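Heads up, the chain below is alone and in the form predicted on its own; it's given as structure tokens.
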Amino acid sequence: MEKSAYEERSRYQQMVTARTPKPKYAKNIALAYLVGGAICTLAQAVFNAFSGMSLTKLEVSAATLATIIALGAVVTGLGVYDCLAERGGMGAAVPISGFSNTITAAAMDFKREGYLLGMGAKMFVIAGPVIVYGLVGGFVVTLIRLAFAGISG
């Protein structure tokens, strides 16, 4: 007697659910806040080092910001940020460098087709999203802040 195609594929289904390793939640968890937290020590360092200089606030978080950006470049370069990522997760991803790792990342991929058509134009495939629903975002944020605004004042 032959079993069914439906009674066989559920049998490799049970197999593969057996099989399939369980996700260590907490450990996970804790990676990607340390990680996170790492990254967000070291930018509150170059913070502090850049107060320390006679800028202004906005002078100060512009320099930070692009100090940030930068690391993350080179780190994602010399191929670091991939095992931070791969053990920080989510840590790794959120803050600005990790905006820093996609772009980079992407544009290494794509060295290989030139600089205008491979990098130049492959390196925002990923992030375009992301810089399109920010600026869209930060545009219904400030439409629905002036609305309030002119309700109230």
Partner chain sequence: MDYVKAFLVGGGICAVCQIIYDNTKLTSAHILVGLAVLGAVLGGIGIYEPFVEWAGAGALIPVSGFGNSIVAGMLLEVKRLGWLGLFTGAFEVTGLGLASAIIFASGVALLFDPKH
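Can you return the structure of this protein in the form predicted together with the partner chain rather than the form predicted on its own?
Single chain only below; no partners, no other molecules.
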């Protein structure tokens, strides 16, 4: 009895797989490339503009990131970023503007449950894991590097 239930499930899984429509691979990849590439090109223009000022390399990068993050937040507020992502997929999610979108979208949404326990508490509901695992991963990698190369390395 157990076995037949298992067999029924795995047979149905095969039916489901067969009936799952294939994504439009070529179109999705092209659009992701286009949207992601466009955002990075825009960022490069911002980067070049800041490079013209008397700033250090780190400050130029920082100012560029802050600008793209601000743009991502505003475009999200205008209700456009999700439409961009519906077509551009990962092209809109991967750039730092997408990171900004996850925080802004959550803030806008959870505002209804109050500014403290809604917006404040749940702002990082999507972006949180990126920060947590980016930090933990970075910590481990840096620790290993220091263990091998020493602090001065």
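Nothing here was measured: the structure is a model prediction, and the numbers come from that model. Numbering follows the first chain given and starts at 1. The term rigid core refers to the most C-alpha atoms you can superpose between the two forms while keeping them within 1.5 Å.
Any CA movement of 2 Å or more for residue 138 between these two forms, core superposed?
Superposed on the core, residue 138 moves its C-alpha less than 2 Å between these two forms.
At a 2 Å cut-off on C-alpha positions, does residue 12 qualify as shifted between these two forms after fitting the rigid core?
The answer is yes; the displacement is at least 2 Å.
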